[in-house]
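Listed next as structure tokens is one chain, alone, in the form predicted alone.
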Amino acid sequence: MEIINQEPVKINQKWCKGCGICTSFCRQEALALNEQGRAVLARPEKCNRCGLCEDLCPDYVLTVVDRVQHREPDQPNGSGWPGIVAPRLADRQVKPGGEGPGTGALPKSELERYLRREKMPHLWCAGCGNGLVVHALLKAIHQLSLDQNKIVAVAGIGCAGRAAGYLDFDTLHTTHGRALAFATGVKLSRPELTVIVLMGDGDAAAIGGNHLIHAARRNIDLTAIVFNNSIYGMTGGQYSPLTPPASRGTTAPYGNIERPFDLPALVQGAGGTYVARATTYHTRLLADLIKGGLTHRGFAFIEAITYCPTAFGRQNKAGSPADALRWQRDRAMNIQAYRRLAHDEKKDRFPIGLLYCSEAPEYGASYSALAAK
């Protein structure tokens, strides 16, 4: 391929973590790691701009210039089922180091317009990841230029549920586990509104688990975000349906013996049409996934892996919040690279990114059509 005045792959060195995924899977061996451990385009004449390195990069630091549009049959683009091709997340995300309102952290002046400053300071513990999830949500809303007066945030009980009180939208702080039920009523009565549901892992998967699977089955147009900190943080440190095996809680002093849910797989199996996961380390990816969920027509589910330094960290001697971020960095893997691993290589790893996306009739539209009929 002849390259005229530009290299086929641009790499943002500032954000590259040197994980080596792009170099490992480069079909033409055009990429390499330099002396500093960062990705570089060592042999640009070999690059055929297939776009695989861009797809696999967990931090989205690679941009393929004029990438080839024809994709190979074995590249499912994040779809969990054969024959269903999901939209590429990279096509609608803002590249690190680029220009525009979505790059980096949201400026303070823009952030404050979405917050009830009179409710500050917040009650979350130092090192809690909930603020990072909220920031990613607000960045997604800001990028999409959504009307602040047409957003409703619905939350349940617990640490994650407190987020609704800090957001300057129309908000509902509901009973434990019933956030999706309240949100369903809001969306059916006012379908023009953007309805966001904020839940913790216990709120969504324990007492609220029945509402979760039926909201997914109905495919109602809600964006559900689960703050997964692996424990009941506010109500006493009990273990939750997402607590890892052998982890301790006040109700599991000798270690949890129950298998945790894989919530994205559960939601997909129940009929959800947009399923994604990110961590509080991968904040740019998290904001992109939330943005995709907000624009998706149907039930969108995003699991945000976060950290509770107080209830979970102390009981499990898990280290500092910085240690938790490193743990997320080292164990999370881009979904495309994760699928290429052998079964035994997936131990202690989990996929992040757009895990599944499809189209199905949306419940509110079907309900309106029935009422009109």
Second form
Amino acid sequence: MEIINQEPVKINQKWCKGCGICTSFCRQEALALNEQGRAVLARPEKCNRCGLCEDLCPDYVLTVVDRVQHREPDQPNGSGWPGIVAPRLADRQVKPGGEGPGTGALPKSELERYLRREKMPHLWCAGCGNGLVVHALLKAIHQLSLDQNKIVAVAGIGCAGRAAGYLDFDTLHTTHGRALAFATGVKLSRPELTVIVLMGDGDAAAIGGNHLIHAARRNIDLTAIVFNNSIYGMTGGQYSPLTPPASRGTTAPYGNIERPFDLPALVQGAGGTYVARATTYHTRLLADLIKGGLTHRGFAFIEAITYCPTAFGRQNKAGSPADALRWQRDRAMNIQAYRRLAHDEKKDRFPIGLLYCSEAPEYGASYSALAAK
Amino acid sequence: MTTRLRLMQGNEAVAEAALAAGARFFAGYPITPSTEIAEIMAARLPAAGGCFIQMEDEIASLATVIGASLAGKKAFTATSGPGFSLMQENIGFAVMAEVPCVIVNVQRLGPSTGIPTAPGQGDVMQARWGTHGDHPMVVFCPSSVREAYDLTVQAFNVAERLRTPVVVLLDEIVAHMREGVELPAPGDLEIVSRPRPAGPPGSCPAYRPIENEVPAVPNFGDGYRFHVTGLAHDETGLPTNSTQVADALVRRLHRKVELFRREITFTRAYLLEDAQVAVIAYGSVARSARQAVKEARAYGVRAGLLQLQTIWPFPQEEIAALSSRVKKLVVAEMNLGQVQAEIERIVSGRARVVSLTNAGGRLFTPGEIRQAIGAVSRGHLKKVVHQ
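Alongside the form predicted alone that was just displayed, please also present the structure of the form predicted together with the partner chain.
Full assembly next; the chain just shown is listed first.
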């Protein structure tokens, strides 16, 4: 791997796709794109080692050396964005010293431990948020010190489904929509394994909707993460059950006239016992929520709001990947604060955080109890 | 003195055989006429250290079975036509990803919902070609309760040995008919388990064929950290867009079944030595055919029966050998000639093939088949007889 050692930021240019997120978010203007469109540290002297570029790079290109404690106004969970409180459930699981101060950083050397490096860089487009969801998942796994040999990642079909191929666990890339059913078999067969299910929005909510509500109803001990990019990305931008009204898809050329699912509400209504949502901007919150899901005994559901710059962004003139992250930053609101809003104020906002958590008998435990009788 | 003789129905024999073969996981969805298998597994698996789950549909059922198998359990499901249709998607996955599993399809009359309580044999071609793409299939078809037991044990053994899905194709009559059977003692059964990796993690790619074109894919959770996908993949299991690698993979999937063809092709010959007319039948129809042959002999017609226990891979050598000796063949089946067409292809004009068909969910009586034998022996029957 070619590491251009330009302290204070190490840049792995081979994985860089030139999405421009890092340069856009760098307040110090220390980063720039070179002639090939790859990130370079143009003005190293200006870098204040805030680590924002590292946190928001979906391609794991940047590593900030000796990250500082202070926060930038733009920093996820930073002082500039007061709403976020990590859920207590997840906080309890934070391994002391397991993450950078307040940043939730996972050092690149540690991150790569969990990746099939021969498959990198991943196939996702420049600026696609899926890499950020995977990063958050790996942070959560790392911070919980889970045994890499005892994790099974089960994925569906679509862009999100390709995540499994990059992860150095036992990985199962299934048929479209069926990931939860495959995962149910793995979990019941070997309950000691940690089973993580990675799905897209069409995958989980359309073709796999039935499996989603029944996995939630059974409260089987799976951690399900939906990469919600609001569109069918891999097939080129058709509307999904989570495409916002009036947004365009190639199959909604005049704007989407369907109503979208409120997926967390659906899962809660179906009986899920851990229901959460974060965005790819709120990287630490996302990692914390996944961590909470992994330690939750029962069906844990995390909706990760991500962005498809290619299939959704272009059709809807939604702007650059960096613009999309800012949109997530500005529209998402911590659930506690969101609940205090008046009805009218909730327009154009959506809640993030641990939306619902309860306890109920877990399917596998109930089955074991039955078998012991 | 104790006897092992038991009165049981075909579905019960399937469940007993699955347990004896080592099945410890069942996922299914209720459907007539297969439901007894799920009911028995629900009752028996908890005490056997296994797991039963009723899923939300048949798509999920087979998906769950595949997941359980990848984690190391011998796993199966049971269904009937409408559910079998839903399972086709994941049957293809199990073929491509080489996941051992058994699918029991108790055939009822179709198409569609048909007559749920009536027998049928209309799924012969669906069992072969129901899932998309070029793929091999192994399909067994019992005609008695004891055969339901034996062929179910075989199904698990073949699934494990070849790492491929195997279908047991019953029909409603065999599934619900009760017979006195003496089951083999558990110690007398040959039980096969899937090949396991010989070396430690990292020593061999998960999908590299080890012996007879079959890879020793590890089980999840054993530390090998490998990838399973329905995409075309290389020896590591990771996806590829290489047309060469994909071509080699699909050919190997066929070859591993082809190499094993003789060992998994089961037929039963009855009074064929001097036969001038041979009936070819499978499933419950073979029972009527057997009686018909006996009765025809009483009338002086030298008739015989070739019963197919393996439908796929098709017993082409056996049929070809038969057609070189016996020039008049009657194919009786509860469909409009699905196996007959396959036989015509193999016989290729060497013998006259008469098709006795029935698409209404009714079993042939021995008398009907006997009459067909008689007419064929006198040279009176037209090529195709529609019942």
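Residue numbers count along the first chain shown, from 1. Rigid core: the largest C-alpha set superposing within 1.5 Å between the two forms. Keep in mind that what you see is a predicted model, and the values were worked out from it rather than measured.
Trainee: Superpose the two forms on their rigid core, then report whether the C-alpha of residue 18 is displaced by 2 angstroms or more between these two forms.
Mentor: Where the cores coincide, residue 18 still shows a C-alpha shift between these two forms that is 2 Å or more.
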